[in-house]
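We begin with a single chain expressed as structure tokens, specifically the form predicted on its own.
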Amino acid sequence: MDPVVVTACLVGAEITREQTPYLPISAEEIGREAEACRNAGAAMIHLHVREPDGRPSQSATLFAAAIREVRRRTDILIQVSTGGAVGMTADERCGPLSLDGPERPDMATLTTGTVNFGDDVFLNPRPLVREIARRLRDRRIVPEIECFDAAMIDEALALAKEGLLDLPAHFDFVLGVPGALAATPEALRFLAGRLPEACTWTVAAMGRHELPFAALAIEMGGNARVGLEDNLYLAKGRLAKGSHELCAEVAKLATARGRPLATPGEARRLLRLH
């Protein structure tokens, strides 16, 4: 099998300093703990950015510094979030795809749906994905589909043939959300069973799940994210002193069983970023 390409969710929206200190928040703290990642085994970051407040933005100019700041540090590639928070319209949570040159992010999300987010919404109509999918395609900037939901990845295959949207493409399959689909490996099995062929996947379980899903997306070919926007504990009771620990911990799962850690470079290309 293809190394295992990990990617480390530093920040998020949700997370708060109250529920962990080792949240990154600044454009220095971010670098540094993508750099942490990265020498434990991540090939690329899901980025979110924070106002120095901790409240969540999608500013380019926040993005830009964080980025500046990663790749003064380390090799690691950079996926920037359109997702952004609850309730952002689709300009806020396309600030990062403004961005150019030494600050341009290697891939971006498109969440092809809308979906139930504990008890918020996470809204996705379908002219706001279509929106977001031309601005990537007018910006040449490689989508990863997340998926909340089966559904998603019937949606994304539309884009496709609407010439939105490019296959092979890669996807993200977010399990545990709650009012979402439940982590179960019946739900990963068919949610990878789905995907036409050549495409690749990664699985994002949330909280407890997190480790076990890496652990099976490992043995069946698939690719795992960790880090603090989904997970805070590395052991029951016992908080992860950043995303890094996760990765390591995923290090470990991949060894065990045989497969390799894919490099920046590596997973360039296979996820077939340009």
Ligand code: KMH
The other form holds:
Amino acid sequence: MDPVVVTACLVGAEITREQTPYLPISAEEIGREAEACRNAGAAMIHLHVREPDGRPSQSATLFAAAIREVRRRTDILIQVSTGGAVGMTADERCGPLSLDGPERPDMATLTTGTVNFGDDVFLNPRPLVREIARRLRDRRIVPEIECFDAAMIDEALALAKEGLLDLPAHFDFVLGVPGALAATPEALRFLAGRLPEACTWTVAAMGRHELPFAALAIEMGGNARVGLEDNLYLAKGRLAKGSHELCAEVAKLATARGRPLATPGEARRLLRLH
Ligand code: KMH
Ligand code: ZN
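Output the form predicted together with this ligand next; the form predicted on its own has already been displayed.
Shown next: the complete complex, the earlier chain at its head.
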């Protein structure tokens, strides 16, 4: 089997310093945490940024500052969020896609459908999905397709038919968001089985499901995303002191299952990044 690509979702848009003191907020904190995640075995970060007071933001300026701090310290790949936070406009969400040169993202997310997101709605109407897909295609930034539900695979295949994304593509199965598809092994097997030939996938399971589903994905030949965006705890009642501790757990899971960890260079090849 191929090496495992571990992605660290180290910031997110929803969690707060009240929930965990280990949430990185400033560019420097993000840079340090990204370096720690790389040292723990991650090949890529999934990046959101925050205003100094912790509010979620998709500001290109804030992304540029964080990306500079990450790249000053480590060679980890950078996948920027185009999901942002619930309620943001398409233009806001696409803020980081304008970055170029040394701040150009390696990859960006693309959610291909609307979904309940706790008591909120993460709105992704079809025209908005196409707008973001067009911008990604025009900028030649490879998407990670975020699937919170099975229909989002079908919508991605429709986008491919319309010429808005290339196959094979890379998918992230987001499991266990309240109101969306639950984290069950059957769901993961179904989703992975729906992908066309040569597509790659990772799993992002929420809360206590994070590490068990990383283990299952590794056994199934997939990849794993872990970090504070999805889960705050290393074990019941024990806060992770940053996403790097969760990456270190995945590294152990991969080693125990005989799969090496992908370097950023290997991840670039496996995920077909430009
Ligand atoms: N914060 C969620 C509403 C992404 O980054 O692309 C959306 C999200 C997905 O986190
Ligand atoms: Zn995200």
